[in-house]
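Form predicted alone, single chain, as structure tokens, below.
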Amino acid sequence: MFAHCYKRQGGWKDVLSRFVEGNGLLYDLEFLNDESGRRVAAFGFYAGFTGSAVGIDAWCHQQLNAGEKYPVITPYPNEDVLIAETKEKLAKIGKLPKIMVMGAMGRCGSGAVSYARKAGIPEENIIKWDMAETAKGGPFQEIMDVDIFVNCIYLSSQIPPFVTQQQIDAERQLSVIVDVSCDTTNPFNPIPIYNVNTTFDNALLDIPSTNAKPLQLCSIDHLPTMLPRESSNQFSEDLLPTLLQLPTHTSAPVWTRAKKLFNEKVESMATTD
């Protein structure tokens, strides 16, 4: 399972305690890593891909239907239908947004960039940032100067915030944030202007601001289900070789590393507030 408890998310001790009390073992799918530390299977690409789609669509909705509630999201039969819908809306508007992807070199970020390209956003309107660009530490004014910000980083430790309330209260171009990373209850959340996840039924959160320009944020933690066919196919193909090693989990490296990590996280409960 994806337990979402190894990075001290809200309720993480409660989740781990159930495995301990039940004399069980958690093999967390998010932490099945190869010898180089890279995940053997991840939904990252399509999380970024669909996150970018929601971001662009939310921006389109602001232009075409200002003041109206954003509609309920429903899964698409395939990515071609989703892309065609985005292109149609962008054509109605007659202008193209500028989008920044944070973590652009990773699985998730490459998915976000891919969707923007397929939707017809020109390369000069796609700002791609990764570790080199963020090395100076946030907050970053550059985020305020784009229309859509898509956060795709993998957070593993405390970093300076990317954005602050003071920034969004000031003059800005930014009107949509998609936090694909969804470190919503993580104490190190680099987008500390919200603390709840959104859903397909209520995809966008209105961020309070003294600035008259609206700012809406998407923090859906299951974005790949917008494209269930492509997401499932890719994840299955990636996971299958490791899954076939499960009968030998006591000796297969991926599974032994996962068990070791579980034990470390359980031990950390006693020393973490």
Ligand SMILES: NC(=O)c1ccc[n+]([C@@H]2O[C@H](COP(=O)([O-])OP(=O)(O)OC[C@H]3O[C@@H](n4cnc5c(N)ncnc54)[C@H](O)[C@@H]3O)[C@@H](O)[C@H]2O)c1
Given for the second form:
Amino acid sequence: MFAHCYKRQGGWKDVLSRFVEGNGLLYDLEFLNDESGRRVAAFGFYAGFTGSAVGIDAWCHQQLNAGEKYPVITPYPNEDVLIAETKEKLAKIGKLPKIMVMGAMGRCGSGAVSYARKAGIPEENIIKWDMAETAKGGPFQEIMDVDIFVNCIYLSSQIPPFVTQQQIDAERQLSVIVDVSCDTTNPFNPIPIYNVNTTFDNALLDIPSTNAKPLQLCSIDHLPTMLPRESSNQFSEDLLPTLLQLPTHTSAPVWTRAKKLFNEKVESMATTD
Ligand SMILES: NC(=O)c1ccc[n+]([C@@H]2O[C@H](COP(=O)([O-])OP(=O)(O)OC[C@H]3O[C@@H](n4cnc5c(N)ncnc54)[C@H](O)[C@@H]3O)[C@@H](O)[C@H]2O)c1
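Structure of the form predicted in complex with this ligand, given the form predicted alone:
In what comes next, the whole complex appears, and the chain from above leads the way.
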């Protein structure tokens, strides 16, 4: 399973303790890594892809139905249907948003960029940032200057925030944030202006601001289920070769590494808050 308890997320010790008390062992799918430390299977691409779709759609909704509640999201039969819907709305609006993808070189980030391109957003309107651009340390005015900000970073240590409440209260272009990374309860969340996950039924949070311009944020942590066909096929293809090694896991490095990591995390419960 994806237990989301190795990065000290809210309730991490409770989750881990249940494995210990039940004499179990967690092979966390997020931490099945090959010898170079790369994940063998991940949902990232389609998380970014659909996150970008929600971001663009939320922006369209703000232009076409200002003030109305954002509709419930339901899964799509395939990506072509989703792309066609976005294109139709963008055509109705007659202008194209500027979108910034943070962590653009990663799995989620490349998915987010791919969706923006497929929706017909021109390259100059797709701002791609990764480690090099954020090395100077946040917060970043550049995020305030786009319409849609899609955060796709893999957070591994404490970093200065990307955005602050002060910036949101000031003059800005930004009206939609999609936090694909969803480090919602992580103490180092680089978007420290919210602390709950949203859902397909209520996809957008209204972020309070002294600025009259709305700012809505999506923090759905199961975005790939919006395109179940493509995301399942991709994940299965990537995981299968490793899964077939499981019966002999005592000698399969992917599984032995995952077991070692579980034991380390269990041990760390005694010394970490
Ligand atoms: N919301 C969802 O449904 C969903 C689904 C899958 C994954 N995720 C999450 O998305 C996140 C990213 O996953 P991934 O598989 O794309 O990771 P990844 O490692 O493939 O990519 C992360 C990218 O972020 C960049 N990055 C890291 N720190 C940065 C910083 N400070 N500034 C700029 N760029 C930075 C890295 O260089 C890398 O290119 C993870 O937290 C994962 O849990 C969310």
